[in-house]
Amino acid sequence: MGREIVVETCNLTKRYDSATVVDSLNLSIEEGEVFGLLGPNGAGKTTTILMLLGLTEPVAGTVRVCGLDPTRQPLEVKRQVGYMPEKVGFYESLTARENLDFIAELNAIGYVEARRRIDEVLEGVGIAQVADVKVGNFSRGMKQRLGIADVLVKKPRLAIFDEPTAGLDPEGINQILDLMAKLPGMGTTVVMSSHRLYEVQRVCSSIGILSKGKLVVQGSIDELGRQALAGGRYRIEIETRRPTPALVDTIKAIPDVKEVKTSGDLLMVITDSDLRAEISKVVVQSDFLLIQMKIQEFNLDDIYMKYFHEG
């Protein structure tokens, strides 16, 4: 059985005056994913997020978030969804802890549980040491960390982050990305909108690329890489010692192997499926030392440019 769908849109459309900013969007995000929503400025990412949250209404189509209709059930959606916009805002005369206390109270979290959660999230985002400092004294990066804590304190089923690492130094970026990667294991599905493709590649299990309000493509990075850059096929690199023509012929005989290229001690095997287990077995049974084997990984920058230009 497949995982439950947390976000699903069908022909979702939004127009402002005569401009269509989201155009017949069909999007599906499964529970437990870290999903990257990509696209240039003006692609419709933020408007899509606002419709998921019930903060703006579509002119056509439907949307379900955690099984709910954000247009008709916005309060129920907000109880299950956390959102951090690109520019976060807090009561600057209050401390970080007091701001989170307020959020906990709004979400009817009991005092004892709120204390525990607030301490936990402040530690998790790396600002526990300034928990009792007024937010007006925070740098932009510290406010960004507090924004993530604000999302996590209510333990949402879905967390949506718009440019979550903006204003952070490299150490802070790594810390936040590590935290986001752990969220599915804590029961929170993640949607991350970002311009920083290397960050998306590091943490996201799947992506969707928007261009001019349309969803150009959606899928895992590996799947999209194979489709866009490798003709839908797998490329498996093997290193052994002095491979012989007989070994090459034996590998070619494996079903679904399409081509074997040799270069010194390296073999590049092109296949229609992931045949690493079958290939390694053949190499070892042929009395060759299998030094290493790896499957081609695809760069998100290349995938993005390929699909964006097509979109």
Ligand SMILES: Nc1ncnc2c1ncn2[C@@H]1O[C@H](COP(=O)(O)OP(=O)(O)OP(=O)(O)O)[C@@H](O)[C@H]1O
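Nothing here was measured: the structure is a model prediction, and the numbers come from that model. Numbering follows the first chain given and starts at 1. Take the two forms, superpose them, and find the largest set of C-alpha atoms that agree within 1.5 Å; that set is the rigid core. Compared with the form predicted in complex with this ligand:
- Once both forms are fitted on their core, the CA shift for L38 between the two forms remains under 2 Å.
- Relative to the superposed core, S206 undergoes a C-alpha shift smaller than 2 Å between the two forms.
- Once the rigid core is overlaid between the two forms, D287 counts among the residues whose Cα shifts by 2 Å or more.
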The other form holds:
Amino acid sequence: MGREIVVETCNLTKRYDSATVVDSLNLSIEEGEVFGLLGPNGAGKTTTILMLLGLTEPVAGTVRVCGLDPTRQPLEVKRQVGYMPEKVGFYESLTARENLDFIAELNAIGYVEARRRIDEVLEGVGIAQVADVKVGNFSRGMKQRLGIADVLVKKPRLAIFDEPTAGLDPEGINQILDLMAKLPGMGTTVVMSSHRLYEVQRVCSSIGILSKGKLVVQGSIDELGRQALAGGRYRIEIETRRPTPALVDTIKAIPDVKEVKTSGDLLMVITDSDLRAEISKVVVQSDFLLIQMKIQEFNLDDIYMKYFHEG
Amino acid sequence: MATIVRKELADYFTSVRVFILMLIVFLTSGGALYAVQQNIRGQVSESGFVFLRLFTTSGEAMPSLVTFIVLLIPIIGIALGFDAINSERQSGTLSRVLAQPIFRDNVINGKFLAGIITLSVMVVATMMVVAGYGLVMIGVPPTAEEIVRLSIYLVFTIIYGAFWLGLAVLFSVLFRKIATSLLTPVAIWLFFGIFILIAAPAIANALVPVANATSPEVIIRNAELQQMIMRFSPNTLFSEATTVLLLPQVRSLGIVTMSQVQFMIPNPISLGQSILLIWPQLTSLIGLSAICFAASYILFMRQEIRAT
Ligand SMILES: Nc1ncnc2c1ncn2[C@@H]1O[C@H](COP(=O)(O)OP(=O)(O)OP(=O)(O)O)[C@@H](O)[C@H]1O
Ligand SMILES: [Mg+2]
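Same protein, the form predicted in complex with this ligand this time rather than the form predicted alone?
Following is the full complex, with the preceding chain placed first.
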């Protein structure tokens, strides 16, 4: 493929006092990707993003964004990179359009061009009808959308969104995610941080999971999924009535069953292969009711949980 | 930076805050002018410089305009600067603006510059109104020297305001909470404006007791010490400069003994001499403003910009 690397970090480290918040991070993001940065609260996602933009300085390691060093050449980097902070804010006494005008002016975009782009992006994020309303009157979701418009006005090569869907209604989340999925087609590589897995799964072509400042895994979702499923892990959920320890033991005795967990009438069986037939047979033969049986493949959720416990 | 200055100026001149400040300033000037109208007749014969009397004449209940300015300028400076940086930080606009291709110092320089421009506009407008109204009232046009003296006074006023603006901006960089960054410079203003008037004699008396002292040296030393302490206050520096500039018959800022008074010529001193006399005040005020600004600049440049 030979696509260009837009973001590359090498042993990137950030410490506050003595707490290491980002620990020897090695990340690489290719042009045209939608990259999801995942991790629980306090994992260091925002700190990593700030270092990519040169808004805070790393204590060790190097960052290259579009081939440039953000601490040494902040202006060149910021010309090509758009950033939406996690708590995005606007000048409340100005209208949406005036806010974007200001940003366009700071980016030295000419008046006519700015006007055209602003109309276009406001349309794109679905708030064109309130373009001339003061931002002070906007709802949280509308501000969030304006934040995305704000990033897109400068047509960045790389757009970084810190939790872009926080505070949006489900409809809004879908619209925003659709919009993000379209960005690579317009020449913008996307990095978004999130802790909502399903939305990352929906739009991101590749993810990195951070935990306690360390990158525990990076790759495309397909790859990670295959990795996780390569072990042949399945999760089978059985609903029965009043299971006994004896039943649990019988199921455990089936070859390839890794683990059985009980919670009330539910049994959770982790196996290396699809053992639904065997398990149902055992349950019924042991004189228990088999009310329902579900098989669940490992999804991002499980990948995520798995790496967290390890990380 | 022009973009930022323009936006800040637009913000200031459409804000309720600046409107209210303007209102306060004009009301006070009106009050002071009224006092002038009532009292100026008794004072004009004392010396020349009738026009300057517009600014320095006080009534029985009403202090003179310059006294008001000593108190009001800090309020204006603080009001223009106390939330310069931290309000943007809190509203989350700072990290968005700093993600644009501009140097970080453009933001703080632009804010500072816009603050000074606003302050200057307010001060100049007030002076113009007072001068214009005064001209009609007393019917004596200012002499060339009076115009020069007033212009220098104007420059002093702006530098004095710049100090308070710089101090307020410094606290807005330092503190995340807007309430803290407002109250701290106000506390400093109270200290320099009022508390030091009580503290200076108290400290001087403690160090150089004059209770039963008979020797004049002790009394002079005590007085000089008081004055030295007072001069830590930018308010004192500014008041002294005002006195020298606008009351040319004041010949010295130090302590004058009776024996010296005998040899003093009761004539106003020349413009050149006045400037010489207040040179230290001028440099100190500029220095103080520069320190405040430099401190906010350095702090801001090194701060992490996190949108939380
Ligand atoms: N200025 C600071 N001084 C000390 N510690 C800090 C500072 N800023 C952040 N931290 C710590 O750094 C860690 C990582 O913070 P960061 O904001 O990067 O997490 P995050 O992954 O973005 O979390 P979230 O999902 O909550 O946004 C946290 O444990 C936080 O306490
Ligand atoms: Mg965060």
